[in-house]
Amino acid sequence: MLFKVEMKVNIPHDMPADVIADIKAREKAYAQELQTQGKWRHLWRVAGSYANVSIFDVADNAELQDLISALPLFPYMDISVAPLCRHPSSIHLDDR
């Protein structure tokens, strides 16, 4: 199944820097790891602000929860999820 996944980062004001950056750090590396599996198709930067616009692939809405609440921004972030589903004009083959 595919999901659109817009989350947005509230990062504490006063949360130390080296804590932040540690976060950072697992959360890069965690959706690296994802993106590898390909559970994480696409992952989009919101210009101008401190969030993204991802495409997952995964079995159902279980899994998906599992993943995004294991990142370690997870705490302090806003998401909405949408599922998706292949539109009949799209010419792309891989559009599952």
Contents of the next structure:
10 protein chains.
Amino acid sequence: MLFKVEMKVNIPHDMPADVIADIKAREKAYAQELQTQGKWRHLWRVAGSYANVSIFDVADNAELQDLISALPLFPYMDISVAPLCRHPSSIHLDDR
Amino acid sequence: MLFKVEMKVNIPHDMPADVIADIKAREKAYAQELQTQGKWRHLWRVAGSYANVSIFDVADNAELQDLISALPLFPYMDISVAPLCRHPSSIHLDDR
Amino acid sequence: MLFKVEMKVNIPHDMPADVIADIKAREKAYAQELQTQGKWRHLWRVAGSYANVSIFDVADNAELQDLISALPLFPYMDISVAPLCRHPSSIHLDDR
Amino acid sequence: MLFKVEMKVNIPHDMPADVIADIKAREKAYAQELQTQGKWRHLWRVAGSYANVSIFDVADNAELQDLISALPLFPYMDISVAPLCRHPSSIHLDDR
Amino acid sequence: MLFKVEMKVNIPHDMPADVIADIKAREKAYAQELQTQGKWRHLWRVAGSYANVSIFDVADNAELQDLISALPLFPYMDISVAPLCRHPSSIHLDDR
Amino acid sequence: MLFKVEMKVNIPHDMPADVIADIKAREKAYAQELQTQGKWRHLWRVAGSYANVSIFDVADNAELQDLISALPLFPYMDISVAPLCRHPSSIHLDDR
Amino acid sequence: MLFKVEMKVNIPHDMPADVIADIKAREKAYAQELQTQGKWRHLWRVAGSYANVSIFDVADNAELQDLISALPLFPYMDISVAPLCRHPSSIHLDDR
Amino acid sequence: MLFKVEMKVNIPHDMPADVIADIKAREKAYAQELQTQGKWRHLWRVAGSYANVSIFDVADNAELQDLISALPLFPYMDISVAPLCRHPSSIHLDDR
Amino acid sequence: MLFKVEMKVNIPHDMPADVIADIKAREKAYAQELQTQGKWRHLWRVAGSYANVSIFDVADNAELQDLISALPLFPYMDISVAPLCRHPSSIHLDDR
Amino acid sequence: MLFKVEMKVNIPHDMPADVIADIKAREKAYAQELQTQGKWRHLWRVAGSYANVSIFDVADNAELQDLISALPLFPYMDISVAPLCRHPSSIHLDDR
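Show the other one: the form predicted in complex with another copy of the chain, since we just had the form predicted on its own.
Starting with the chain above, the whole complex follows.
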């Protein structure tokens, strides 16, 4: 089941540089693990911003919550979610 | 070059049913032609709405405008566009 | 899988009274059928408005779209959807 | 009398971890006590967020204020309230 | 139990003058009846607008819905509702 | 002359508890003094929030500014003001 | 007593040209009469729009409502009002 | 050339009192100097707020920027600007 | 003197095709005349929309109003204006 | 390929003056280098603000992201991006 997830990162300006670096390193590793597992199907940067557009492929709403709330950057992001499903005009087999 | 495009359809309630049916048929044919050409890379329905989330793959901004403004439903949609690019944490080769 | 769905009804003021009455009658029958099936788990009126707050219980996003887009009032409503899941502090067994 | 209450948690990033842990523990205990009393009828997590959708069952507006303003997380939440009542199409006896 | 209700009137510009006049006359009669009954405790015009600020005194949410949805202008108004209760600093006995 | 005033309190989370307590005590004393003088005609809590809805009765705009800007919580509140006047359908003698 | 009033004109596109012309002629005459009386102290066009910024000088809120609601274009304008008073740094004697 | 300028002051709550006092004193002196020069034509307080509505009279956009960006409170204000010009219905000679 | 002007076109769906064609033809001729005169310095389409971003070069606010309000599409556009001036970091001689 | 980019600067009020001065100096040098290269085609100040309107000329979305995310002020700005293309009514050869 697919969800569009948009994440906008807002790191507090007074957070120490090494703390930020650690969070970002863990975020990257975690994001790549979820991509490897097929849970994080697409991940794009929005040009001109510190934000991304993502497509998640999860079993249900609960798994979506588990994956997103475990993001190391979760406390520092504005996140919006839209449930997706197959469009009657789509010809792409995997646009479910 | 990829763009996220979101389209929300607002058909005037007093438009004749056959006119609507004709526009929708042409919209579907056109959407499927663009998908076949690889220009309209993904097309999802947003669950619970008359709206879609799409990923377009175009040569440049001008082609994006040409493709979108030719949509039969173009005059009846609220459309928002976000330019995408590769995310440094993506491992998907084609998330460009 | 649960979703909160909020619907605000906006019937065009120049729609004939009998057309409105027919749509409302079909809406009510359909809403009650979905409730009987257990798909539409809760349905409340928001006091002071022509709007409702609902909880849907569906198999997946696709079923949510099928059920909502088939509402007779669908073309005349502003609808917003939020995916729900179990809250770690809930003690209600069925707040999934 | 039922109210839909939505709560979005915004914990200041510079609050000490033990203070946060204490507040959260008290919040959970309080939330479960209100659920046991039947005052907090439903409590769902909104998937992909640090937010909940709740249904409160209270005697009147004053009790709603008493219960919500006593939440340990009250100073750190954006809260919105909508008064609910029976929907004429509901068939659920307790959707009052 | 008190509620603040704000109503903004938007009469369609193509509605016949006699229909408008009839609706307004019935609205006025109904508003005055509710005031006489003590249900509509205050009714003020917002200066420079076709809008009002009102205080309703009702038994519960359901009665609020019954009274407001029966307003002859109900289909032509944007309405917002806020539940009120006693403020700990109020000295007015009837600011409940 | 009446004004509806809405105040939403946002106390900075890092303000010392004794400073907050002092401000709140002065706010309460001042609010009660203005009520005693008849300047602050109504004061209600909005249920489920740290906010109030108030009706002020002042000689003119300048007095409204003097009274509100002297509130001890003034620097920590979002405040909105709407000028009121008699509604042609009001039957309450003092809804001026 | 001064108020800033902003008016944005939205004339329905299907209103007959002679009806519009008549409304505009009456609007202009009325606006000039109020200016002559000193009630409408300033009237500026906002460059690039069909909107104005105005300063009204009235006895009280009720007079503001009387003057504005009598504007021939009143049903076709979005209007916002802000009560003004003397600024402690003003040196202009009549900026009351 | 006239501009409407609206300024809303947001002084950080943790700024030392003497720093604030100094900024405000310089702001007042500067505002009065610009008024004496005829550049700051009107300055009103918005009743119930820490905000003002102003009319500037400048040679061009560049001068507007020079004057506003030199305000001692400039870093602590939300500022909005609207270019003004003569309204065809104005009878005030200096409403240019 | 430069202004950024953004225009979003909203043509009513029930306007006859020949009326629209006539308005658009006159709009194009007028836009090109203003460009030839150097008043309309830049005109770009926003990709994926029926909207433009423009730079106007005018003597003052009044000329901006004259030029924009004479656009044949003026009654059917949402228009926003921002006054521009030289940026201290610009090296382009004509970015005034 | 052209993009309109709008940047609004929000420097935290508690950042040391020398840190700010250093960031601004690097920002200016970088902005001028990109202008020299022809990547930053136009740069205007929005009068009355600490904001700019810019036109970027880049190879693709990825280059836009590279250039903008490298701005020394990037963490302290609200940035919005709109993809541009040739307008059918433009007569300026380089309004691509």
